[in-house]
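Just one chain is shown here, as structure tokens, and it is the form predicted in complex with this ligand.
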Amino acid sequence: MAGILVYSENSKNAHELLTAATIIGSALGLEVRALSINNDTQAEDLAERCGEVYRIKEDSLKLSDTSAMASILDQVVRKLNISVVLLSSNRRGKELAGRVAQILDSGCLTDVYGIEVRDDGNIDCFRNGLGGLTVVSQVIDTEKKVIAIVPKIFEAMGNKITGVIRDVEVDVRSSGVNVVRTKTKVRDAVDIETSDIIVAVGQGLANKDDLPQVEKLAQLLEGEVACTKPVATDRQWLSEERIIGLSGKKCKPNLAILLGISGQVQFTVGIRDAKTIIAVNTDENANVKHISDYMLVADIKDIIPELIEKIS
């Protein structure tokens, strides 16, 4: 029987992919198989969630070598007669997806945040179109399909079975990429996606010294501080975990307060599911007004302290 293959170096993401794979697999009559590379613990964890786990142990195979990794996936896909490859749409997964799809001469969709299997056997994949302006549903028409799914969309599969682990022999073709050093990013455990109230800041915040005020406001409202991409990546004032938008998080709080944010589409796609949106911006024509329930045209430098005082 043809199969659907799940792979992610991130075990939690892999467990979520198993849930998606089960939905697709049962609708299309595809056997779900999981792949684990150079990670015995992961293989064992997967075997508690998936009937057939394929394990590769090859010291010479490095995650950082996308070319070699893609070639391995291709070999496994052919060996196991796989028709759908599910990867995580994290950075490693997205990089891998395009290369695997090219080897397989297949269509590929990344950043997929919803799937629906149609009666005709097509898998509708939902993702952002036009930078987030639209929601698109797309179908891959090639015989093999590569789909990368956004983390945390599907529940992780629980551990309830005893599957088998099989070793697979593969031919490692290194492309000469070698890791020189790795540095752990400072972890920020915040989870803005589940926060009920969000206080988000943009480049309208002129001074880093004003950040504690924003944090104080969030604290008073029992919410979390979030931000636009440039605040985290260019200015590095807040962690990347706090970015809302196309390349950040998709949030659906009850209330979002947007401070000094212009409201460009790549940002708004991550906050438009909020129940109520309040914006404060000096520019009354800023795009953010189109996505706000309430807009206050004012300087956030004056507004934040005044607001803190009045709600304390």
Ligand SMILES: Cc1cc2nc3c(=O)[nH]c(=O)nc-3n(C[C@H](O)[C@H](O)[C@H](O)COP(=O)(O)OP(=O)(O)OC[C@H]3O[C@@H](n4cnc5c(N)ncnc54)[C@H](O)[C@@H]3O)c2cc1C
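Show the form predicted on its own, please, because up to now only the form predicted in complex with this ligand has appeared in this conversation.
Next up is only this chain, free of partner chains and other molecules.
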């Protein structure tokens, strides 16, 4: 029987992909299978959530070598008669998806944040289009399909069953790239995607010296500080892990306070699903008003101290 293959080196992402795979598999009668590479702990973990886990043990294979990884996935897909490959739509996952699709001569969609199986068996994949101005529904019409799904879109598959782990042999083919070493990127420990309260700042925050007050406000609210892309990449006031939008994270907090943010679509697609949005901006016609539940036309430099005083 044809199947769906789930792979992510990140176990949490793999759990979410299993949920998406189950939705597709149940509708199309496809068996869900998971793949783990050089990670026995992950293989055992996945076996508690998936009936069949295929394990590869190849010390010479580097996960950072996406060309070699694509070759491995190609072999597994053909051996297991896989028709749908689900990967994570993160930086490495998107590159891997494109490479796998090219080898399989299949269609590929990345940055997918929703799926729905049609009555005719096609899989609707929902993505942001035109820079986030609209939502598009697209299908892959090739026999094999590669889909990269945005992390944290689906609930993680829980511990449901006791599956089996099967070792699978593959031929590790040199990609022509010599990986000398890999180095883990130093990251901010914050996870804004899981925060219930977010205080986000934009370029309306004119002075970096005002940032500690923003952080104090977020601390009083037991929330996290986030930002627009220029604040992190151009000004480098905050880490890239705190960016909201197309270039960063998609967040669904109960409360989002947007300080000095104009509301360009590249940002709003990452926060528009918040339960309550409060914006503070000097421009009463700023685009941010269209997604806000409440808007205060004022200078954030005056408002932040008042908010801190009221909350304290």
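Take the two forms, superpose them, and find the largest set of C-alpha atoms that agree within 1.5 Å; that set is the rigid core. Residue numbers count along the first chain shown, from 1. Since the model is a prediction, treat every value here as computed from it, not as a measurement.
- The Cα position of Ser195 differs by 2 Å or more between the two forms after fitting on the rigid core.
- Residue displacement note: Asn207 has its CA displaced by at least 2 Å between the two forms (rigid core superposed).
- The two forms, fitted on the rigid core, differ between the two forms by 2 Å or more at the CA of Lys289.
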